[in-house]
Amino acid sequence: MITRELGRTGIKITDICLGTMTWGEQNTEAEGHAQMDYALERGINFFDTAEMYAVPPRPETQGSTERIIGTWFKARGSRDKVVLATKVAGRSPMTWVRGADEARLDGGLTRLTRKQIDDAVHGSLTRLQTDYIDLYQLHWPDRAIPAFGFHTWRDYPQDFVPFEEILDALGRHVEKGTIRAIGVSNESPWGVMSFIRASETKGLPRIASIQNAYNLANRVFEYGLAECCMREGVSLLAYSPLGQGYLTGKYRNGALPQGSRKQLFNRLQRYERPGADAAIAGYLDAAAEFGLTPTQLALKFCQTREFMGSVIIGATSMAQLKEDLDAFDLVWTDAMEERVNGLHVAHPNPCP
C-alpha cells in the first residue's frame, strides 16, 4: 500500500480510501464494521464520511453512517490506526442536517456559518465517538453554486460567507485539538485559490485536501485544479472514482441490476447525459482490449496521476471491496495511458 502526505501536513494517508456514504442504508451496521476490519487488514488507514451520510440523504438516516464508525472504533479500539475524514454540509435547505432551529438563524438554510460549524462538529465527534477529527471538509461551498457538476456557467448571488470567517471558525476547533486538518470538497479553482489567501494574509489555517468527482468520464479536474493543487501542496481525494457504477459496466445496454443504485433510488442523472454512453462504451471496450476488468482499468488510472492523493472507493459488498483492492495491483502501462487518453480527446468529459 502506498502512502502519501496530506496536503502539507505531515499526515501520512494510503492512496486508496474507504468511502462509507452506504451505510446505514444499502448496508448494515454489521457489513459497515466488516468492510472497516477488511479495509484495516488490507493497509488502509483512510477512511471517509460526512454528517449527512448515508446516501441519498433524508431525515431518517442521516448521521446514521458516522453512528457505525463510531460503534466500530469503540468495539475495535482502532482509533489510532486510522485517519479519519469527514464533512460538514454546505448551503442547503436540508435544515434536518443540522437541526432546524439552527439553520432558521440563517434563513432556513444549513450555511458554513461559525454557529453551524460549531454545531456540526460537535454532532460528529459525538456520533464518531471520538475526540477528534484528522480531516474537516467543507461538504461543498457556502456559495450556491452549481457545485455538482455543469456544463455552461451562470454567475451567482454573492451572499456567501467569506472564506477568511470559514476559516476562522475551523481553526477555532483546529486549536482546541477537535481538528487536525481541514479540506473542501467539490469546490472551484477560483475557491481554492480564495481559501488559500484567506489562509496566508490572515494567519489562518491552511486546506490540506479537496475531494472532487474525478474518473475516466469526468477530468474536470485536470482543466484548473490540477495545477492550482499542485503547485499550492493540496491533495485530490478522488470520489466516484467508478462513475457511480457505470464505468464497471454493469449498466451497459440498460441493464438494471437488482439491488444497484440506479434501481434503488434512480439517482445517477451525471452519468446519463447526452454522449456518455459512447463514452463510457469506449472504456468498457478498451479495458477488455488490455484483458482488464472495466473496474480495474478505471480504478488504475485514477491511482497513476501524479496529483492524486487517494482515491475513495465504495462497495456495498465484501466481494466489491475485494475487486475494487485488487484493481490496484495491475502495472499501468504506456499503451494504457495513450487509449484512455485518446479516448478522453474524442469523448470529453461527458460527466463533469
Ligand SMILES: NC(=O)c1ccc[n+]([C@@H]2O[C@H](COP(=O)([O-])OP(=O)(O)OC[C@H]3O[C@@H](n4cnc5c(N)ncnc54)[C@H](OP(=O)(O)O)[C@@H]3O)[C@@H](O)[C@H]2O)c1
Given for the second form:
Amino acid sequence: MITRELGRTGIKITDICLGTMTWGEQNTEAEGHAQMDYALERGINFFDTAEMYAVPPRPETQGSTERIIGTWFKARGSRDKVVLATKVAGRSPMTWVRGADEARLDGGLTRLTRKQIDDAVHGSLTRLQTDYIDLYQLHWPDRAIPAFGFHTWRDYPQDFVPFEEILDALGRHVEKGTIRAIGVSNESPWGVMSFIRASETKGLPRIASIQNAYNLANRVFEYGLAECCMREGVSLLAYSPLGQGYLTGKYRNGALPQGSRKQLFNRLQRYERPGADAAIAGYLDAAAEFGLTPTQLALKFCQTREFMGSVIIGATSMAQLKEDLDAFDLVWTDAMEERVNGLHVAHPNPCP
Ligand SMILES: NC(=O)c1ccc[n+]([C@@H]2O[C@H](COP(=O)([O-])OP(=O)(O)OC[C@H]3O[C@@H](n4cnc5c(N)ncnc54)[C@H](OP(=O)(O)O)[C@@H]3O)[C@@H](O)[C@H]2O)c1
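I would like to compare: after the form predicted on its own, may I see the structure of the form predicted in complex with this ligand?
And the full complex, kicking off with our chain again.
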C-alpha cells in the first residue's frame, strides 16, 4: 500500500481511502464493521465519512454512518489505526442535518457559521465516539455554487460566510485538538485559492485537501483545480472513481441489477446525460481490449494521476470491496494512458 502526505500536514494517508456513505442505508452496521476490518487487514489507514450520511440523505438515517464507525472504534479499540475524515454540510435547506432550531437562526439553512460548525463538530465527535477528527472537510461551500453535476454558471447569491470566519471557526478546533487538519469538498479554483489566501494573510489553518468527483467520465478537476492544488500542496481526494457504478459496466445496455444504487434510488442522473453513454461504452470497450475489468481500468486510472492524494472507493458487498482493492494491483502502461486520453478528447467530461 502506498502512503502519501495529506497536503502539507505531515499526516500519512494511504492512496486508497475507504468510503462509507452506504452504511446505515444500503449496508447494515455489521456490514460496515466487516468492511472496516477487511480494509485495515489490507493496509488501508484512511476512512471518509460525513455528518450527513447515510445516502441518499434523509432525516431518519442522518448520522447513522458516523454511528457505525463509532461502534466499530469502541468494539475494536482501533481509533489510533485510522486517519478519519468527516465533513460538515455546507449551505442547504436540510435543516435536520444539524437540528431544526439551530438552522432556523441562519435563515432556515445549514450554513458554515461558527456556531453551526461548533455544533457539527460536537455532533460528529459524539457519534464517532472519539475526541478528535483527523481531517475535517467542508462538504460543499457556504456559497451557492453550481456543484453535484450542474453545468452552467449564473449569478448566484453573493451572501456567504467569509473565508476568514470559516477558517477561524475551524482554527479554534485545531487549537483545542478536536480537529487535526482541514479540507474542502465540491470546491472551485476560486474557492481553493481564496481559502489559501485567507489562511496566509491571517495566519489561519491551511486547507490540506479537496474532495471532488473525479473519474474517467469527469476530469473537470484537471482544467483549473489541478494546477492550483499541485502548486499549493492541496491533495485531491477523489470521490465516485467508478462513476457511482456506471464505470463497472453494470448498467450497460440498460441493465438494472437488483439491489444496485440505481435500481434502489434512481438518482444517478449525473451519469445519464447526453454523451455519457457513448463515453462510458468507450471505456468499457477499452478495458476489454487490454484484457482488464472495467473496474481495474477506472480505479487504476485515478490512482496514477500525479495530483492524486487518495482514491475514495465505495462498496456495498465484500466481493465488490475485494475486487476494488485488487484492481489497484494493475500495472498502468503508456498504451492505457494513450487510450484513455484519446477517449477523453473524443468525449470530454460528459458527467461533470
Ligand atoms: N464529497 C462528496 O460530495 C462525496 C460524494 C459522493 C461520495 N463521496 C465519498 O466517496 C465515497 C465513494 O463514492 P461513490 O460510492 O460514489 O464511489 P464509486 O466508486 O463511484 O461508486 C461506488 C458504488 O459502485 C458500486 N460498485 C463498487 N464496486 C463495484 C464493483 N466492483 N462491481 C460492481 N459495482 C461496484 C456500488 O454500488 P451498488 O452496489 O449500489 O451498485 C458502490 O456503492 C463515498 O462512500 C463517500 O465517502 C463524497
